[in-house]
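Take a look at this single chain, the form predicted alone, given in structure tokens.
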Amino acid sequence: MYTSLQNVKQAIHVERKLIDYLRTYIDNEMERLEDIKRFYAKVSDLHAVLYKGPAAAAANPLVAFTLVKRLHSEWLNVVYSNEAQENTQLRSKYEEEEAGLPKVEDLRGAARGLMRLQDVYSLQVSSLVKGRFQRVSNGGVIDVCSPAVSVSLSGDDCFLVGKVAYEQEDFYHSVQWLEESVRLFRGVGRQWVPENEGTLEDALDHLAFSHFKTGNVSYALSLSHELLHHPTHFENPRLFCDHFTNNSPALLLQPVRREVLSLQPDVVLYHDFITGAEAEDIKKLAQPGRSVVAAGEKQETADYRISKAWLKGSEGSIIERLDGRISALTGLNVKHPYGEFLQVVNYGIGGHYEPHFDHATQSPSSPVFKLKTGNRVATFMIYLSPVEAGGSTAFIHANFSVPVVENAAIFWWNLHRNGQGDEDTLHAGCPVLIGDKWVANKWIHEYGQEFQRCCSLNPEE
């Protein structure tokens, strides 16, 4: 191969690219290790300073609690985190010592112990968080005791205590500890550390329900509103956004903005799939009716959606244009009977859709098979209207949701390549809190896709 200078020049170019790849890998590794080094420094400092006098340290209940929590929770989270996944030696050493580490009942007992001390000695949670044992007396704050050594608590520490109370339906204590957890999490922003079990979103979620159960409904609502504006983001380098053409001539001059939301199940969001005018035209074509859930052997009347319509496209119509656009994006044959007619749904007051599969999961007598074109292999759902709050499409088993994005469309595969249903596609339409939600569904069947989505050589896929 390397018999000419041109080949040598090409090899130099290839090595330059490899050097760039290696630099990126080194940067990622260094970033990965920074979190581990920070945790190491934190624990090392504790042993260098706090635990010099073991008796004094162990006598402080705050020090004892943080030690139990760290050994049971934080070390576990670090050892099995993505940051430490390359180090199998660390895991094996941890597992060798695991039998002698505190168990979950020890951690819960330590949390209950703190709440017992809080009650008996009327201790302020806000002071305990700072490592001080204080209570209010005659309008002032006094020290109950001043231990020789102490520690402050983190937002995650407070979350764990509050969570223990929450799980026991002890909302008196959960409110106090979760309030401190939220305050501390807010103070550090959205910085994520591998040893933490909780997040600001977790604390807000538990605190809102705790306030609700104690009768403070208005404050619970305000916390829920804050939670809605704090969506949880999990970084996954395999998820991405791009301008997508699917190698279709129809999309070469005007690619669609694609956002890959999930790989299991495979869910994609296409932004600006339709125009506002097209969405209005579709809504005008839809006539009020009664919604039906096509699941199981019988169709059941559904009271949680108030209207639906099935729209059949004629030549040159808006429906035919949409079918062509869907086919260009997915590469699938969506013409009837390989694709069902477009279903348009308008959700009513508190409108929602219970968790369900779009594909048939029971006997061949399911209404899904009436077209005699197999099961529903894929779903293409279009958001025809915006909403102010609520209305997301939630994938239950996959643990994520897709908010209503005006004029966007969601696409996912209902079946694996072997024809078996994908259980991770179990989804629901969350209740609409404020707004008028309209969606259009295009269900695509197995038949007609033989050359568009071939079977895999692996029968398990």
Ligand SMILES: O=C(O)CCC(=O)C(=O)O
The other form holds:
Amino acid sequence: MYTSLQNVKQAIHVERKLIDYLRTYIDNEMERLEDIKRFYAKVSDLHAVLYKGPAAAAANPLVAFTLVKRLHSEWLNVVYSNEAQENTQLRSKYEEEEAGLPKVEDLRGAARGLMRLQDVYSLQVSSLVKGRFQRVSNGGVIDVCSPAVSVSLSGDDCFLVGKVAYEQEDFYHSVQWLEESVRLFRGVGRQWVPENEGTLEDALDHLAFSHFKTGNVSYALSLSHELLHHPTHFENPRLFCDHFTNNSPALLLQPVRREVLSLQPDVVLYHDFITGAEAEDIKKLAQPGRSVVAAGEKQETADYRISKAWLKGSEGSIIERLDGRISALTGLNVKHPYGEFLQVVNYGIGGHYEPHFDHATQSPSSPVFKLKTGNRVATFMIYLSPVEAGGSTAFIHANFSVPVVENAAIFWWNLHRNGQGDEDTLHAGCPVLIGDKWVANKWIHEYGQEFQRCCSLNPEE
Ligand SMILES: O=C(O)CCC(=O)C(=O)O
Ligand SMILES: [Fe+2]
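Output block for the form predicted together with this ligand, input the form predicted alone:
Below, the chain from earlier opens the complete complex, with every other chain and molecule after it.
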């Protein structure tokens, strides 16, 4: 096998890639362990303080609240974080203790308890955060009491109290606690802490809405502006760009620029999938009156300001060329009825597409099953036009959105390998602010892909 120089060269290249993977893996593992070590140091240092006066500590409501929060929320986040899949030992120890741990009601109750104390004794939230029980009297701040053992609160502690108030539409309290949360989160910078429930962005988001609800609209707006300057971005080494051929002869000479946008769900963007001229041709074919409407499917106009047309390609047509390209890229059989005819969608003023799944969720009544080729296993959607503002494709559960990239195409799997729908594919077309948005959908069905997309019993795959 490895006799020719070419093969040896190739093997060197492969090993180099493996070394890179290993480096990334080691770095990530070290980072993960650093996080756990920091959490360990934080909690054990705290216990060193609590040990000095366990009775006094237990009597302090701030100590009680932070303890309940740690046990219910922080430990949970550390033990079950995605970064810590390997924590099986830690996990089983945690589970052994689970019956004795506080529940979510206990945590909410402790948060409400703090707010009750705040009201009844006119306590300043800004002091409570520092572990002190103070109120304003005659223009000065006085101590209501001085506990023997106390703890200060973190931005995430305050976020939790604020969120409990927010969820009960108690915006009077949510404003005060979220103000402190935002202040503290801003102070520690933007590093991600695995045990935390919230982030600066979450706190800003909740605070802005709380201010809006209490009539402070201009402040709400300025907080929203700050929020927009903090796009949440966690670096994930498994998201990457490359030149992709799918080992297809059709793409060998001109690989496609592939951008992996998300792993759960698996969403990929293929840049320059279509040329500008081809996109124009497709749009022309889909003009009302001109379109080749697929048999049995009527051209429809939805009340949320979009219009749709189905294009059935004839031999040698542009539609057929696109089918060939989709097939080369995805390795899937997209010929009718394994793939549906191409559906072209045009958005009117403010046009949008409500959150939905592309696959059928109530079998067998759905029209998706009319083709008798199973459910829609995958979606291949081509952006046929640029959009000046708005119009992104938003994945609601997965919490990310894809701005329209002219001539690019986006691909994702709607179904798990066991045939169940993937809830994370819930998506929507955001309203178009400025521009004329056109997309084309190619829906690919389960049947015909048996050898390309193998089944699995694992519900996660
Ligand atoms: O236009 C978009 O971004 C989404 C469209 C869509 O989801 C659909 O046509 O099914
Ligand atoms: Fe869709």
